[in-house]
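This document opens with one chain alone, in structure tokens, the form predicted alone.
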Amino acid sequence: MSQLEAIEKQRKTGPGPASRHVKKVLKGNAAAALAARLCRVSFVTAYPITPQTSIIEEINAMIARKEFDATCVNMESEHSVFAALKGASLVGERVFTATSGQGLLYAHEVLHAIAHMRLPIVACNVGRPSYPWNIWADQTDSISQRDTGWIQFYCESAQEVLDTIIQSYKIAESSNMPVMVVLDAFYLSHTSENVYVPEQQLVDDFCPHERRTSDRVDPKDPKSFGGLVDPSKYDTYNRAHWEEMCRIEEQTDAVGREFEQFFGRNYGAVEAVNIGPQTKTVLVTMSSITTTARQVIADHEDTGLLKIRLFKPFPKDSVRKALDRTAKDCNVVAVDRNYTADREGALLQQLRQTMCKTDRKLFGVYAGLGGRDVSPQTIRNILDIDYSSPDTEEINWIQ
């Protein structure tokens, strides 16, 4: 049963966080948008670019419906977004930004500085990908970004967009680090579905807004950021960010059972489904590729599927986990949607360093790159591949 049934057939009157809701349908851009209203966040930065538009579009709507409480400024660029965030973070306001594209790659210095000044920052980024031109579903915007220090969900679904996007700024304000989530273009952000929408005092129950840190801006205590850093604090600077995000997967998982304990949803760094020791496949996926990999693999006894929801930093306790349970000669099959200009796709990369000190056998395929849709087929033909034969190649494309 989904979590979705789960809810419905609870009972609808009475006390209890599954009486809660209100089922709405909404693409994937609008559950962002009311996800960041229901945070209560309080000052948003845009700048147009397809296909995230429809986001800030919908949250300055709602501003000028007075149902959402914030100032959105128009930037001249996609770096003054992110500048304009960090400074705004830095005075305790809680903040909020879409992007895609280019316009996320235009970002990418402030990406790191908003990182290592350990700003509590939740954007949201649409996939697609750069050159050529495209505006399509595709990995490659964000995959490219995973080394600036930003903690990355993927989601498969509009409810995922929504409920990910309210537990970010948990997380993010736990942590003081910034949370990316990410949905496919076009395939969450333009397509309609059922998301069950929270009431407000439940969200705020969950999430209020809190800074459990010194480093804002206070006009009584008067410091300074950003500036040079001589060598001899260079490197611990850098290990306070590498402990905390050692820390995130761990954190992910439990503020995920909190989260199931408000509404009624229960979201982990992976979702691991029909892995034992039966399984001679399984398929690793990531986003909306994941929805049609579940239909798929409900049709083949002998194959599991394991979600990836956090990507940065990549959950290797919860993969190990996962794939232990399987027999050694399972094959491990990753399904990328992201070229990196590399031999492997980022996901395949990520998962032989976290099983390299075993002798699983690895296999990656790149599949919808641009948008190029992974229907059931696309999957079979994936399955279809012969991964004991010693002719497979290790990597493989598929149409």
Second form
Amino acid sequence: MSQLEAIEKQRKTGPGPASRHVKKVLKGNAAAALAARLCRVSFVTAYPITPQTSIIEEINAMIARKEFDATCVNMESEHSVFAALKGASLVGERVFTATSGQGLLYAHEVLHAIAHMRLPIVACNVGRPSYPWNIWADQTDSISQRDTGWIQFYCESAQEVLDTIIQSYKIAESSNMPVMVVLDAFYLSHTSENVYVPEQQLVDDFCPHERRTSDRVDPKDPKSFGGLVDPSKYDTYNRAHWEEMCRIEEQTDAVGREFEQFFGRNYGAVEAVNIGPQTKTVLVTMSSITTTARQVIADHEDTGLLKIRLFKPFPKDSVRKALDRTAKDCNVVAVDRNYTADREGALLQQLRQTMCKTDRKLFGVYAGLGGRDVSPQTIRNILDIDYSSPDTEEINWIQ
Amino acid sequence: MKPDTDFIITGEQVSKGALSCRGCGWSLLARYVSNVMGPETVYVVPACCFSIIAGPSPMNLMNGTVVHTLFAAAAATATGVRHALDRQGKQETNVVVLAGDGGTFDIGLQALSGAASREENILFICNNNGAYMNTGVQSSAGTPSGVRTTTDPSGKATPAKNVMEIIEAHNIPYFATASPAFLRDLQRKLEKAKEARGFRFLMVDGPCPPGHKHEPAISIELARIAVETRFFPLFESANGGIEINYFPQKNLPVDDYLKRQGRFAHLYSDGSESRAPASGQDSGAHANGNQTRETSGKNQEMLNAIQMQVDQQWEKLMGKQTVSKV
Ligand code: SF4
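Would you generate the structure of this protein in the form predicted together with its partner chain, following the form predicted alone above?
Up next: the whole complex, starting with the chain shown before.
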């Protein structure tokens, strides 16, 4: 049962979390803006870049209509956008921004600083590539940030964008880690869908603004933040970050379960569909491609789907658990909408790492780069490849 | 106004043991700034000598909050700090950027311009020592022409960017230049800057013995000569118009300032010696004053050019004067 079906059912069966939602038709970007408001973000910075711009426009519009009690500052670059968030978060505010493509790449330096100053910032990225110039769906921008120390979620629907932002503040503030919520350009950002918008009280109860530490700027108690760290101590910061990163997969599942108690929709680090001993092929996907794959595999009894929702840190335990349910000769095919200038895309790289102790047959396809439509036929073309043949390439380009 | 030295530190806000070189303008400036600002101040510090002087993590030279930030991001980080404090009802807390000339003239200019044009309620102080000193004396857009640096081993061909005119174009409520050799003037400007609301900017001359290559003992003397020769004029602007704060009585040639610093020493040699300047602060100060060698024709041209730039800058300032104090 899909999340939407589950909530519809609850709506009919009487009081429960579902009754505390209003059904709206929203674009992914509008869902993101609304989520920031529902989370009672107090400080937002903005710089326009297609296709993110309608998120910050909507936030500014809500503030102007006095529906949203936040300060939004229109900065002069994405570098400044993230640097200002860093400053405001250090002072203790709950902050938000959204960016895309070149903007995220331009902010790269600040992303490192935010993650390693352990600031619980949540930012949306509407994924698009860099060069050749292109504004359509692609994960290259956010994948390029995977080593900055941010947690990354990739969303499948507008509903998931809204829900993931709410969960992200909880995860960010309990771990002192920044979270990037990624949605596909246009396929999600500018596509209208049914979205169940929770009532404010539900969000307030689920994620009150609570920092794990009190270490923040307090003018009455002067301290220094972010000073030089010498070689004798540097790795202790990395280690503390690593220890927290190692807990994020479990925490994502725990927060997802708790979210279900409040909102009636369940989320985890991954979602496994039709994966079992009978499965001959597993497609591994992220973002909106997952929805298309869901439809196609519904007619393929021997095909499973593994959706990666939490990409960074890569949910190794959940992936292994799902793939261990299949027979040894089951083929695993990663669908990568990102070009990493390496042989394989990011998803296949992570799968290889995760499954390196097995002799699992792993394949990768490049599909949907730069916004090329991944239609049901594209998915069928991916499934039509004979992965059992010794002549089949490990990496395939699909159009 | 006479040169003065009677800025009395009434409430020391700086710990002993600052990690600066001897004779450093930065560490003196920190004492004066913090004495006026008081402990309820958040200092935002991009990469510059002061990020070292302020102390490694978790040490804090200042009795005040220090937020270290990225080179290009001082004014942007300060923007976030300011708005967050305001949302918490802490409007009275000062937010002060302490940046070098690289973080002001070059890599920090975009964020500085953004914050100034948004009229952020921030005081931005630039300690202008005229090069990237923290990394061992490389040219910045604030490096005056003729100066030898490790990246301009034959001397910088172009004059320093006129950042004060860029600042002026932003129509901010208060901006000024100041010098550690004119302390009462510095104190008054700090107080004015503290009182004003909106974006405020102070450019302070930053003596730097290893970078400018002179003895630490003459830092303040040189800062005074910089003003007396009009190389570093003192002026301010409160709500439009420019007021020159000090009119040098004697018409001292800029030579008096240049020839006492090793960074200009090659301009006073005959060219037979083409030693590149020693790089890094580790090399220590290079006293190189009182050159007696003959100046080659090319060098004389550069010296004339520097004098002309100084004269033109002064003329321009005189032209902008709204209140005359001659
Ligand atoms: S290099 Fe110059 S500015 Fe830097 S600490 Fe030394 S004297 Fe001060």
